[in-house]
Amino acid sequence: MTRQKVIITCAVTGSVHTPTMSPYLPVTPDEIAAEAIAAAEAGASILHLHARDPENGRPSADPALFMQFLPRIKQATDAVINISTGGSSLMALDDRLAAALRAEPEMCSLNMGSMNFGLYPALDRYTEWKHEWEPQLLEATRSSIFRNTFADIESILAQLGQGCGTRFEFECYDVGHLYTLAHFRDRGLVSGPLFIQFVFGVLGGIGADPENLTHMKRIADKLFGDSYRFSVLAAGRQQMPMITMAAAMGGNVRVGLEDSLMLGRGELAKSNADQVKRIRAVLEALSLEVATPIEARAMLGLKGSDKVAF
């Protein structure tokens, strides 16, 4: 059996980290576009994108902000653009979907359940903040949940999947999320090839332990057989070890400043492209080939960049 090439996803900015945590976190549309394009040039075939308020870096769901960088990225690179439907745990569902419904991208992320999503431990790492909203947002995750009910997921699948021809990066933060995905598969609301992102290391989800990766893979094999592909992201310092293990197990990988601000021990990543280059070097050292955007589209059954609305 021929080994499939490895898809590198780069999550450029996200909504987890704040400007105080790294001066390299892209905030403005110009910065997000430049970082995304450089990540694609370094080897990322999928770009996972959020937006931020350019004035203060706060996570934003404003479609107008997305439209300031989406066309520029599409013009400059052939990478698959993947828009978050997660946004931030403090956003309402309609807000989280607004940009994706406006853009009709090839891919969107889709969290497979409601969960605690604790970012508040980061409060202990800093004594001063660039913006007042940063500690407030982190503290709010102590008493809030990220909501994606069965009805929410049905709505996203209907509006984006059926309505826009968008396919999904199914983000599974725990084993139960795999069973939820199988439930929607059994109802005929999703179909293969499924692209499942195993998410490790978020407080409230499954821990970033090698044993958990092998367990998630074993359960996914049981539920989905050969009708899925998996990728791995891991928060913080476990990013590179866990995704290296994923690649060795036949999976795909995700890097980016959304997931980790670091390049190595005690070293901030100065760009998303730095992380892409690092994992690409690891993959090549393992004699694995990196998938191009064209190959990623074929592997995941995507509609093509000519069928998006930007």
Second form
There are 4 protein chains.
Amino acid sequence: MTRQKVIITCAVTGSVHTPTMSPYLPVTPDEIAAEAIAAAEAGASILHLHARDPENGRPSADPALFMQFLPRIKQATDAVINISTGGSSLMALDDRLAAALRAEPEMCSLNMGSMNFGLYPALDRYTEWKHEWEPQLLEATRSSIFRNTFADIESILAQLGQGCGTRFEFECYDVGHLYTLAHFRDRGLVSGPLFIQFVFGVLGGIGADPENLTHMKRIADKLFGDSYRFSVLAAGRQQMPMITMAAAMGGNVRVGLEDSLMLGRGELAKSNADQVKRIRAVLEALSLEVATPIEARAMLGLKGSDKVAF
Amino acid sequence: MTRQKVIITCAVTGSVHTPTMSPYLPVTPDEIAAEAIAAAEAGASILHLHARDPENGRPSADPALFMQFLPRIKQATDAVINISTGGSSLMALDDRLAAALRAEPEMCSLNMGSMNFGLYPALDRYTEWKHEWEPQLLEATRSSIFRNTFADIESILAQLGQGCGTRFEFECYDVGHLYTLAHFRDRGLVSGPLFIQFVFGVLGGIGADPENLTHMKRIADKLFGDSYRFSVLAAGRQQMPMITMAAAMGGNVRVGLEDSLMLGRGELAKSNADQVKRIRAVLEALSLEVATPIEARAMLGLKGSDKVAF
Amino acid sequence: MTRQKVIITCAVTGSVHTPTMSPYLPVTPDEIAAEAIAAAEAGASILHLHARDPENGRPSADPALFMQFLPRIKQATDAVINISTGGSSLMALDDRLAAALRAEPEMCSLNMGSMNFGLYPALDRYTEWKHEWEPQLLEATRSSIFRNTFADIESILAQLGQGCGTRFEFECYDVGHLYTLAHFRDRGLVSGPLFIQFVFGVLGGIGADPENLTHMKRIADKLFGDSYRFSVLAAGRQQMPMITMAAAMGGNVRVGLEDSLMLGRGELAKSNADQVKRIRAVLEALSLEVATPIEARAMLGLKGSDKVAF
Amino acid sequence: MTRQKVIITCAVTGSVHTPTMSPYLPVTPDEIAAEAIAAAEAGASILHLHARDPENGRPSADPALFMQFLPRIKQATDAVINISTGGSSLMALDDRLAAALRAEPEMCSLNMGSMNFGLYPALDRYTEWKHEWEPQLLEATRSSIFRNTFADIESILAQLGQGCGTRFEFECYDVGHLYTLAHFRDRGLVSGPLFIQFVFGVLGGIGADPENLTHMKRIADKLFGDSYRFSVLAAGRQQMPMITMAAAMGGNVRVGLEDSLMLGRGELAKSNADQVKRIRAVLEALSLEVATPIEARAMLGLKGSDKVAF
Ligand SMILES: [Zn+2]
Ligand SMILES: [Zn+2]
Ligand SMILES: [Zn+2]
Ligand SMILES: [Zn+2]
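What's the form predicted in complex with another copy of the chain like, now that we've got the form predicted on its own?
Let us now look at the entire complex, which starts with that chain.
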């Protein structure tokens, strides 16, 4: 059996972390573009992107902000651009979709269920905040729901999938999300090759334990057989151990400051690219090759960067 | 190691099934009381209860309806009364809590996270409905969310737990729910002996696969060690295989028409008590003893039936 | 997916237990025949058989002893006769094969590896023995090896499999035994439908833990896909819980005094048939049907009772 | 929880591979000493050693050969010296023990059960052999048994453990071996901190699958709690993926030409040290520190290099 090349996804900024937590978190379109391009040069073949308000770093769903960095990234790299439809658990669904519908990218993330998404424990780790919205946003996750109903998913599959030819990074935060994905597969609304992101360590989702990784793969194997590829991301300091396991188990990996602000133990990552390089060292030790954007497109059945709307 | 006695919980009517699906589903306070009492006589030491509108069988959160059967059940049996705080995914949280706050029972169910809860696939199985609300309710689950945010859980723990001395059947529909429960344990908001219900086979939650049962137990063992007892329920025809496995693995079991309308393959259960008797046959074959209500109270640290408000 | 009927194998006397341990252990050809026939009447469709010296109950490989009960069992029942090739870990391999080569049965057991097989801890449980050989045999297992080399297995497959048309109950005492069986499959020496007996709880083999059962099935699924059926036996008091789990998981079951002398907790089984009836109660509670001998033959591809040499 | 430092064991030459398979396999005492010393300098804190006939590379149990390299390694490094008691499956037990009894090292390997150990599939991979004994030895493993009975283990524990103060690398080739180790622990013959080597990928033992690694750890956790540390070795090309997983899961690692002749895919390792360096790159990417020999001694409760007999 030939071992597949490994797709490195880099999630450049996300909506989970806040400027107080790291000075290296990219915020402005310039920063996001520069970080994304450097990550691609370091070996990431997929760039998973969110936008932020350049004034204060607050997560934003504004398509105009996305359009300030998407074309520049496209011009400078061949990487696949993947736009979040998750946004943050505090955004309305229509807002969460606006940028993706505007840009019609090759890929979007798509979350396989509604869930709690608790960021509020981070409140205890900082005493001073750069911006007022930061503690407010964290606190708000105590009572908000990250909404992705069956009807929402149907709608996103129709609008972005059928409508724009976009394919998905199916984000599965728990075992039940795999069953939900299988439900849509059984209904004929999605088909392989499915790209499934196993997400570990979010409060509200499955924990970052090696047992959970083998279990997610076990159930995905049962449900999807050869018609899927898995990738792993883990929140916080479990990022590197969990994605290392994923690589050793035949999977793909996601890095990036959305998932963890650290490079190693007690050391802030100075850039997204540093995390890409870190996992590359592991891949090399395992004699694994990194997939190029072209190879990633072939593996995942993507429409190509000439068919996007930016 | 002495094997613990097995607690049989019976969930008498729930809010998932509808009158069209089975003529044996108890609907009126009379029926609910009769079914609950018979289940207790057959060996159930915990009765998990919902109410329904006696006119049309629609799930109801009305405390007045609960008060039509709670005292009668209490009078006729010694079983622990456990009132749902889940209600249905279509009820508002305050409504879901009203009956429990009125009755101050020994136990309540408490769901460890927000989630999708899809009943709509059942729409395809029936062509005629007894009541108009039935297909409407099923269809509504396509876009509703079963809401149990961190703040909601905190509030229920405070109001019912601290406020009324009620203890909980922690319903965990997925692995992440176990981590959420551990989060509340770490914050000192819940303490052992925890009674954890592993729930399998709901669309939106973890599937009914033996692998998922051993995995849930594995993670619960890691998180809770000796400070918890697990029980299992599974939706639909996986009910009996999954709870049989649970019994063989040292766990407790939940039966009842809330979880499955069937007794065996292709055979509607004519009563809740029939399901209780069915699992008792398995327990006897395994030389396992059924816990009495008194024993269940001791195992779970309950306040006693003299301290309820009905 | 239609659930298969369940094959009940009964291992009537074996070579592990000794007369001191239970007065109900069949020893003479008369007793073995009577117990086997009653087990078949109770629902066992496969009878796994060893012989014992009628004078003192010591395990014996003497074909003449087998021939005192095999024809009588064949005449009285339609059950599949399965002769051990394991004998005991203290017999030479040629001796272990003699009865099977003489009788050319439809099935034989075949152990998938050499291993330690420690019975000596039972020495502490009894102070007086009916026969001198009993403690000697138990003590001897401290330094003996249950021999089943690759060459031995090749030889048995050739002599009994190719030579006599016998098919096998592949006894797998650990995960590695599954890989060994896959090795022979890869070499074309065995083919499906494979009947794999997962054996739990022998000192030297894998323990009787539910985790081990799901794990054995998981690895067997990976290695053998749809080309195998599993059955479970567990030594001692884990017999009933482990085979109950097996039944709930879609597998087949083995009972019998070879595996456990008990019926329930602290209660000696008065007959093999009692254990058959006990697991039947579980199967009925699970709405599972018991396979008849004819059905078992079809499921396992057996040659038929008209093609044996007795 | 502080993450422990990682112990790298290097198994320098073993008795599994033969000179035809790699020109880099150390054979003479000079070569073994040089390879061991370089491995220690690269970061291995434990050196697991076998001897070979310097004339033809055939595995040898001759204590005189061991004494040609042991003192030199001791003089040149501080690493813990660990002498095999497994030898090869073709050596008699007394021979297998002779060198260890002569040298009284800080550690010895000790195999937790008798088993088949099939090297003969390698016969197909080579057409010409440097030495006549090579194909003969491989072929002989078809019918030999790697002997480690309960009595043998008792004897080794008494002679080397109690007699010499040697502690053990408990080699567990399958799940049952963990139960055997627990049996000796229950009898008070071994005590923590136990150093358990999980061995994957030997024909006759458990396969090299990530599921088997998490399962071995799961069962070891149940049986040994905090009183053990695990390390992983995997035969052949699964070496690097499996030990990478082990590192990511909190375990220790074993490399060396005994386990695999390769460095990466299709590339022979030119030295043992190269494999040490390769896994170090992974450890660094995971922010894991390598244990020094002093730290390894403290972690495993070793007697110290001043108490050996060479
Ligand atoms: Zn994102
Ligand atoms: Zn309920
Ligand atoms: Zn037998
Ligand atoms: Zn060795």
